[in-house]
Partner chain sequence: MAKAALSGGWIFFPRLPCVFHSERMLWPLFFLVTAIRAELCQPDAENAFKVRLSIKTALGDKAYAWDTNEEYLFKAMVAFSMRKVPNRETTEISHVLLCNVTQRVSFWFVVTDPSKNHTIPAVEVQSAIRMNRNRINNAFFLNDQTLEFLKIPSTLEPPTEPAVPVWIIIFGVIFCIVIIAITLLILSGIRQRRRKNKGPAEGEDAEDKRATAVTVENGIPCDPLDMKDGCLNDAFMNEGERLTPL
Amino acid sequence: MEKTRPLWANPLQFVFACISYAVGLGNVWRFPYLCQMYGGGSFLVPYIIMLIVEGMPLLYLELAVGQRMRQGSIGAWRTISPYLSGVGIASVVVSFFLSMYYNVINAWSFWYLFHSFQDPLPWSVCPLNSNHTDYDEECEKASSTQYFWYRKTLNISPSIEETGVVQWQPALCLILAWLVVYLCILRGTESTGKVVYFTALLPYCVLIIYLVRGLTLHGATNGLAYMFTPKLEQLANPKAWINAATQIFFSLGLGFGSLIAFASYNEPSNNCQRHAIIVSIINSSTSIFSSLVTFSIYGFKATLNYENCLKKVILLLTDSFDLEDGFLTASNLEQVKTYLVSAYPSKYSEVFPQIKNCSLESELNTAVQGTGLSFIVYTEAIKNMEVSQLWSVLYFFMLLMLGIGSMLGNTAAILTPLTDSKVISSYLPKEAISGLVCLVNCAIGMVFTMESGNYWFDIFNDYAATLSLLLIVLVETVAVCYVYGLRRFESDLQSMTGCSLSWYWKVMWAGVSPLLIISLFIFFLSDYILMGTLQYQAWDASKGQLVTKDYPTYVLVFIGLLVASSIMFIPLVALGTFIMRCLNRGNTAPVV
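Output only this chain's structure, taking the form predicted alone.
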C-alpha cells in the first residue's frame, strides 16, 4: 500500500518555511550593496518593477507546480513530461553544489559567535609579533578585522595554486553546522515545521534591535541620508535593471527545487497564489528593512573613519608647524591649510605627501558585499560599539538563523526527490537518507576549510548556480505554458484552489518572464565572454591587501565543468528518453 504524503501541520508552517528559505544572507549582504552601487533610493524603482514582472510570477509558478504534482522536482517535471526529468535532476545537482559551500558560511558564523564572548573581541586589536616587541606586521598593514578574517579564520594561502592543509578549527565548526542541519531535517516536515518558526522569526527580532541601536549611533544619519538620496541618473543605467532582476531571482531561491519540494507537502486546496504574494512581499520588504540597519552601520563606520582621518591630519599639521594645541579643528582645517600653503610653501610641500584626503562621501561610497561585509565591515563597526560582545553575539546569531533557514530549503530540494523514489526509500529510512546527504556534503565541504578554501568558495558562489538556474527556470516556464499547456494548468489550479487564474499571471508566465530570463542569460553569457581571462582576488600578506590574479588553466576547466555538470542533464535525459522510446517502439513493432 502506498504511503500517504506527509503534510505541513498548518499553512502557517509552509509560509514560514518559504520565508525562512527565501530570506537569507543575500537580503543582508547583497541588497544593501546594490543600493549603494546603483543610486540609493532610486534602485528601489527597478527592484519593485522586477518583483512584479519576474519575482512573484515565477515564485507562484513553482509553488503551483509542487502543489499540483505533489512530488519533488524530479517527479514533478517527469509528470509534466518524461522528457523533462532532466530539469528536476539539474535542480537537485545545483542544490547539492549550493549545500556543499553554503553551510561553510554557517561554520564561519559559529566560529565568530564563539569568539564573540571574549573581552576584548579578538578582532578589535592587532596581536603582538613573535618577539613581543611590536604588533604583527601583516595586521598593521591591513587592519585588525581583516587580519582576523584572512589569517586567523581562513589562514588563507597566497594563491589558489597553494592548496595547504585542512584547518581543524573551521573544520570542526563545519561538522557542527552540518550536525545542526541534520537535527533540523531529521524527521522531514515534522521537525522542519517546528524549526522554521525560529529561523523565520528570530532574525527579525535581531534586525529590529540592531535598527534601534543603529539609529542611536554617531553618524548613522549620514548613512541613511546616503541611502535615501536618489541618484536618478542610475535609472538610465542598464546594469541597475539587470542587477535588480538578478537580485529578485536569486533572493527568492527560484530554480533550486526547494519551493517545489515545500509546496508538495501542502493540502491540494491550499491557496498558493496568496502565499506566493505574501512571501515575495515579505522577502523584498526584509531586504529594504535590512538596508536601513546596514546603512546606519555604514554611516557610523564612515563617520568614524572620516573623523579619525581628520584627527591624524590635524595632529600632523600641528606637530609639523608648531601650532598651538586646539587651534586647528575640523571646521577651520581647510582655511588653515590654505594659509600654510601660502605662508610656508617649501615646508608644506615636504609634509604634503603625508596629508590624507579625508572625505565622508568617499567613505560612504566604499561598497562591500558578501563575506567582506559580514566578517570585515560589520565587525569593524561592532568593535567600536559599547558592549561590543553583546552586539557581536546578536549579529552572528542572526547570520546563523538566516543561514540555517536557507539550508533547510537547500536540503529539502535534495531529499524530497530521494525520499519520493520508491527504490531508495524501500531500502533506507528517511533519517538514513538525510544522514547520508549531510555526511557526503560535509566530507566534500572540507575542501573549503583548507588554506585555499576561500578561493574555491568564491568559485562555487560565482559559477555553480548563476547560468544553470536561469536556464532551469526558463525551461520550467516554457514547459508549463507550452508543453503541459497553460489552459490545462489553469484548469488544474482552478479545480485545486477554486480560484481562477487572472490575466496578469498568464501574461507574465507566457511572455514577459521568459523574455526577461533570456535577456539575463544573454547578459551573463556576454559578460563572461567580454571579461576575457577570469580573475580572482588573492590575499597578499606582505602588502596586507587583496591583489588580482588570473585563474590557472586547470581552474578554468573546472569552472566550465561546474557550469555544465548540472545543465547537461536537461538535454541528455531528454535525448535518452527519446532513444528509449524509439527502441521500445521498435521492439513492440508487429511481426509481418
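Positions refer to the first chain, counted from 1. Just so it is clear, the structure is predicted and the values come from calculations on it, not from any experiment. Note that the rigid core is defined as the largest set of C-alphas that superpose within 1.5 Å between two forms. First, how it differs from the form predicted together with its partner chain.
- With the core superposed, residue 331 shows a C-alpha displacement of at least 2 Å between these two forms.
- Superimposing on the larger rigid part's C-alpha atoms between these two forms leaves the smaller part rotated by 10 degrees.
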Given for the second form:
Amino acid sequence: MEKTRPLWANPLQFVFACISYAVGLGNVWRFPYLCQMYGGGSFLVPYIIMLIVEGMPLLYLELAVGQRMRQGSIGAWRTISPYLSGVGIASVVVSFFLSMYYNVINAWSFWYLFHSFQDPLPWSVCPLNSNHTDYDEECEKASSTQYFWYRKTLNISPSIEETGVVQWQPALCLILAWLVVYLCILRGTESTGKVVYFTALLPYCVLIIYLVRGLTLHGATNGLAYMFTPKLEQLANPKAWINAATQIFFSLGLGFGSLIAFASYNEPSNNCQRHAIIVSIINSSTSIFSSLVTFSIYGFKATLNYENCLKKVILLLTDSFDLEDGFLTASNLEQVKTYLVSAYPSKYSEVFPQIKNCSLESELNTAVQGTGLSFIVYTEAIKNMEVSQLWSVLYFFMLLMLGIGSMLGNTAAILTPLTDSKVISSYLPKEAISGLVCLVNCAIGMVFTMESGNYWFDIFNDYAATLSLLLIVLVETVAVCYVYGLRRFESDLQSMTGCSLSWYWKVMWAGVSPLLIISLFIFFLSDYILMGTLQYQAWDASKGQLVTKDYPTYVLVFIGLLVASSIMFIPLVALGTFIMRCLNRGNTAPVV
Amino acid sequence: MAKAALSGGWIFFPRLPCVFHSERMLWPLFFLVTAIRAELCQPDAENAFKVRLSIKTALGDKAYAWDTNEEYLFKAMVAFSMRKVPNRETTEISHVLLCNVTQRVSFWFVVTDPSKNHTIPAVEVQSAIRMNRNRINNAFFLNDQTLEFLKIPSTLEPPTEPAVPVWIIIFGVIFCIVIIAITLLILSGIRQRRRKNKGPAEGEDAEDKRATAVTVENGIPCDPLDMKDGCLNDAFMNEGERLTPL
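Got the form predicted alone; could you also share the form predicted together with its partner chain?
Then the entire complex follows, led off by the chain already shown.
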C-alpha cells in the first residue's frame, strides 16, 4: 500500500506556514534601514512596484510548481526536466548553509531573552574595573549596550584570523535553539502545522503592543517625521530601485525550496494564486509596519541622546564658569554662550574644544541594520523605558518567534527532499532524519560561537545565499516557461486548481521577471568586481568602536567556494545526466 | 565680592589706646594667626579639596538654599569623618576651614591639625571622606554625582550578583521542558508505528474469525443471513411474478 503524502490540516495552516517563513528578521531589521537610506517615504514607491512586478509572480510560480509536482525541490525539478535536478540540489545546499548560520541568531535571541529577567538589565550598566574606582575601560569608550553585545555575548576577537575558543554560553543557547527547532519539525507537517499558528501570529501581537508603546514615547514623532518625509530625489537613484528589488526577492525567501516544500503538502485543488497574493502583501505590510515601530524607537533614542548631550554641555559650562546651578537651560544656552564668549574670552577658548555640537539630526542619521539594530540600538532604547524587563522580554520573544518561523521553512526545504527520497526514508524514520539534520547543523554551527564567530556569520550572511539564489530563481523561471513549456504548465494549473492563468502572470513569468533577475545578477557581480578586495568591520576593544579590515586570502577563497559550491550543481548535474543518457543510448542502441 | 568665610571671621577691633605693652604684642600675633589661617585655605592650596554641589539638579523644587548653616553642617560632617580616623579623634568643627564659596555652589576646604598651623595631609582626608561618603551624601540628600569632591574618586557600588546567574536557571527550565516534550513526541511516534504494524495483521485475524463464526453457528449456515441485501424467503411468492412479462 502506498504511503499517502502528509497534508496540511487546513489551507490556513499552509498560509500561516508561508507567512511565518517569509516574515522573518529581515522585515524587522533590514527594511527600516533601507527605508531610511533611500529616501524615507519615497522608498515605498520602488518597493511596491517591485512587489507587484517581481515578488508576486515569482512567489506564485514557486507555490504552483510545488503544488503541481507534489514533491520537494529535487523531485519537483527532476520531474520538470531530468537535466534540471541540479537546481533542486542547489536549493537544498543553499538552504543547508542558511540553516547553519540562521539559528545562531535564535541562540542570541535566547541569550538576551534569558538575561531580560534581571533587574537592572545587564546591558544598562557598565561593569566596574578591578579596583572599583571607575567603570570598565572598554565599556566607557563604547556604550554599555555595545559592550554587552561585543564582550559579554560574543566575546569577539579583534580580527577574523584570531579564532579563539568556543564560548560555552552561546554554545548552550545554540544547542537549545536546535532542540526547539527539532521539536517543531519532529512530526513533519503534523507538528509544524500547529506551531506555525504561534510563530505567525504572536509577532504581530508584540508589534502592535510595541507600536502603541513606541508612539507614546517622548520624541517618537521626531523619528517618524524625519524618516517618513519623502526625499523624492532618491527616486532617481538606481541604488534605491536595486535595493527595493533585492529586498523583495530575499524577503520572500524565493529559491530556497521551502516554498516548494510547503506547497507540496497542499491539496492539488488549493487556490495557490490567491495565497501567493495574500502572503506577499502581508509580508510587505509587515515590513512597513515594523519600520513604523523602528522609527519611533529611533526617534526616542535620538531625542534622549540629544538631550543628554545638551545636559553634558550645560554641566561643562556651569562647572567651568561657576554659574549658578540650574541657571543654564536648553532654551537660554545659546544666549549664555554668546555672553560668555564676550565676557570671558580667554577662559571660553580653553573650554571651547570640549563643547560638543549637539544636533538632533545627526543622532537621527545614524542608520543601523542587522544584528546591530536589534541587539544594540533596540536594547539601548529599551533600557530607558519604564518596566524595561517587560519590554525586553516581549521584544526578544518576538525575535525568537520570527526566527523560528523562518527556521521551520529552511529545515522543511532540506527535509522534504530527503524524506521524499525512497532510498533514505526506507532506512530511517522521519524523526531520525530530522534529528540527524539538526545534529549536523548544530555541530557545524559551533563555529559561530567561537570568538571570531561573528565575522564568519557576516560572511555567510552576505555571501552564502545572495548570488546563488538569483541564479537559481532565474533558472527556475526559465525552466518552467521554456523547458517545461508555459502552455503545458498553464493547462496543468487549470486542471489542478480550476482557475485559469491570467495574461499578467504569463507576461511576468516569461519576460519581465527573468530580465529583472538578470539585471540584479549583473549589478551584484559588477559591485563585487569593482570593489576589488572585500572588507569587513572588526571590533577594536581599545578604541571601543568598529574598524574596517581586509579579509585575508584564505577567507576570500572560502567565500568563492561558498558561492560556487551551490551554483556548480546546476551545470554539473545537467552534464552528468547528459553523459548518463549518452552512455545508456550507446548501450541500448545495438539491441534490436 | 566673593564671600570669604574663615572660621574665625573678621573681628573688628576698635582702636584702643596703647595702654599695655603686652596687648601691643598680641596684635601682630593675632594678625599673624589669621593670616596663616587665611593662607591655609585657598584655591589650589596644599591639601585643599574643591567641593561642588548641584542641589537644584538633584532636588528640583525641593532644593534648599546654601547658607552658613549648611556650611556648618558640612564642616561637622567632615570633622565627623576625620574623627573616625585613628589618631585624629580630636578633630573639632573649628578645624575645618572653608573658603571661596561661589554661586555654583562650590568651595574649597582644608582640615587643620589641633595646633591650627598645619593642614592634615590630603591622603588622610581623602581616605576619611571615602569611608564616610555615603553618610555625607545622605546628610545633604545628594549623591556621588551631585556632591562632588574633585580629586577624591568615589568608590562605585558593584552590581549585586546572585550566586547562580539568573539566566542559567531560566535556561535550565526551558531546556528540560523541551527535552521532555521531544521524548514524549518520539515515544508516541514509536508507539503509533508499532500499532500500525500490528494493526493490519490483527485485522486479517478478525476477518477469519468472523468467517468461521458465520459458518459454524448451530450447524446452520448463517452465510445468507449475513448478507446486507437480505435473503429471499421462497415461501412467499411475489404475486407479480406469476404473470409472465408481456
